[in-house]
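One chain is shown next in structure tokens, namely the form predicted alone.
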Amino acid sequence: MSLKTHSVVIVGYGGMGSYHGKLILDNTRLKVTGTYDVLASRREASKEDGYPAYESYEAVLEDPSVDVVLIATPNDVHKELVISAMQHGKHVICEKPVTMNVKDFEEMMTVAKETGRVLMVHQNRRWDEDFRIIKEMYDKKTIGDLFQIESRVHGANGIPGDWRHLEAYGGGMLLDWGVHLLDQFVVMIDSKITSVTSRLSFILGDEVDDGFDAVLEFENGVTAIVEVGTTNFITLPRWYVKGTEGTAVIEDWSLTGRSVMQNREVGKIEPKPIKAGVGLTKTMAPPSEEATVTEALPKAFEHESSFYDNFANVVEGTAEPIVKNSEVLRVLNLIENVFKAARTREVVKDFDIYEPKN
């Protein structure tokens, strides 16, 4: 039986928009037939990409032939795009952040739910291999209970682009990367966070934050670390995590790394002290050889589908989402009170709008 195809408009040819597009032409459930731009460069470039472009939006919401509408444009247009999608029988895509707060997302999920249509935000970073390793070990126990887990992005080339530079247009690190640090924390640790700290960096003088860092505590004991920086020249490893048997980390998108165990199969062997500057320490000391095992990182876990293919069945009422909209709300409203820890400089309680999965 062949698979119904879904005709796509994307709506923002920029780098995502294009982006999008390419990966879609590997995708048989999905197929682009067109896209909208308000720069006219723009239309030009999706037409030498091979697709046509619509002179205006309201023509893509006119067009009976188009099933979804997939919104990559600057955040702060997104909720009028994606409502009136909606409204015009569209199902849609959108870029992450889905918005900037959270009241706008429940404007948007109340259109979705009465017009029967599929709102699925874009919150493509599920499927990096580096969060589906560390989520295996944190599922697995691979070193035994994660208690503290470190996530890090660091560039040294300043934020991209031009809009991302204004809050305005809903730019700066914590909703540009933040938004999938974030999100990665709350699919894997499924408990509610009992507080947050942060600071955002401003060192680059744009209006918007440059870079933050922010500590999450878990109510189930688990600490989370996390960190953009685009001013870093020396960066630090992509995920460092520590374990009740071991400690693992992955340097970088290239999947190097490794994890580091207690040897179970040797007694307790005391370190011997080692010249530490001007003194002696044993408590520094590094385990001897025989005490310890370092093994490969273990295989990550397999999503049941693409996020692509993931939609086009929950169109089809054939799935669930595998980005659920409660869990894209719960990550605006922890990015909101990252921003309010950063602002009041104070530890920030009682926010989380958890639900267990189980």
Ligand code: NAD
Given for the second form:
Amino acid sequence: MSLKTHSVVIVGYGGMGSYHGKLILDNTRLKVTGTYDVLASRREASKEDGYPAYESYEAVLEDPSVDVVLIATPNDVHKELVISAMQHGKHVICEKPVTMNVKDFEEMMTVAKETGRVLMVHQNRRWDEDFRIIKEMYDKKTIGDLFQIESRVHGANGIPGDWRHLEAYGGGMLLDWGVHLLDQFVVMIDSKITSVTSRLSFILGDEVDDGFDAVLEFENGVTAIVEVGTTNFITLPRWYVKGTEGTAVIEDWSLTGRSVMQNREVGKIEPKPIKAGVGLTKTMAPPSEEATVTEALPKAFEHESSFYDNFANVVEGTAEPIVKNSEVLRVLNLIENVFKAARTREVVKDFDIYEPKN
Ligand code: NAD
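Having seen the form predicted alone, the form predicted in complex with the named molecule:
Once more the chain from above appears, this time first in line as the rest of the complex follows.
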């Protein structure tokens, strides 16, 4: 039996919209049949890429041959575009952040329920291999119980583009990269977040944050340190994690990394003191080679399907969404409280809307 192909119109044919166009070419369940962008130049670009461009959003919504609308516009207009698409009977894929606050997303979820349409948010970094390796280590306890997980993305190019510099469009790095990194923690750690502290950075003088750091504490004892920087000419590792039996690092997107554990077979070996600066230390001396075991990182766990296949299966009623709206809502609530912690410079507690899975 051949599966149905769902026709998709990409709305917002900029950087990410055109990237979806390329990615969906390799997918058998979805087919891009057109695009719409407010800019004539982007409608021309779409035609050059082989996708017919609609002249208005209304024309997309009134076209009965369109099954799915994929929203890849700046963040401020996601809500109105998503809601009207569902009210016209379309299923929707929406780029992250789906919207900027909990209240707006609750309204969108209500419309999804009322219309019976699928609304799935493109939290694509759940498929990133670096994240899937760390989640595998967390779940399988390959270096014992992970108790501190540090997740960083560092760049030196400032805030990109135009609208990302402006608050009214939902700009800033917490809403841009932060939403990915926080989403990864929400799906990895099945425990309530008990507190958050954070700082936003405004090094570049924009009205929105050009980076942030946040510390999240989970009820199960895990601490997460999350950092996004756009003024970092020297980068720190993408992931640095500490477990009860070892330490692991993933340096970069090429997945260079390793884990180092105590060698249980040889037992404890006293380190030799080293000269450190002008002093002498045994505490900070590196463990001898025999005292530790260095291993390659484990293989990443696999999702049961790609984002697009999962979306098609959800539309057909044969699968549960991998990106659940309850998780998206929890991340938006977390983001609101990261902003609050930064603004008030206080530890924010008792905000998480975590619901135990079992
Ligand atoms: P962009 O500026 O490159 O493109 C946005 C496009 O939307 C522009 O061509 C603009 O003309 C068009 N547009 C604006 N308002 C519109 C409207 N009302 N109707 C139709 N078109 C409209 O921005 P981008 O970098 O492509 O980001 C777009 C979205 O994709 C954002 O939500 C962003 O957060 C998200 N994004 C996601 C990822 C990811 O990995 N998931 C990566 C990049 C961007």
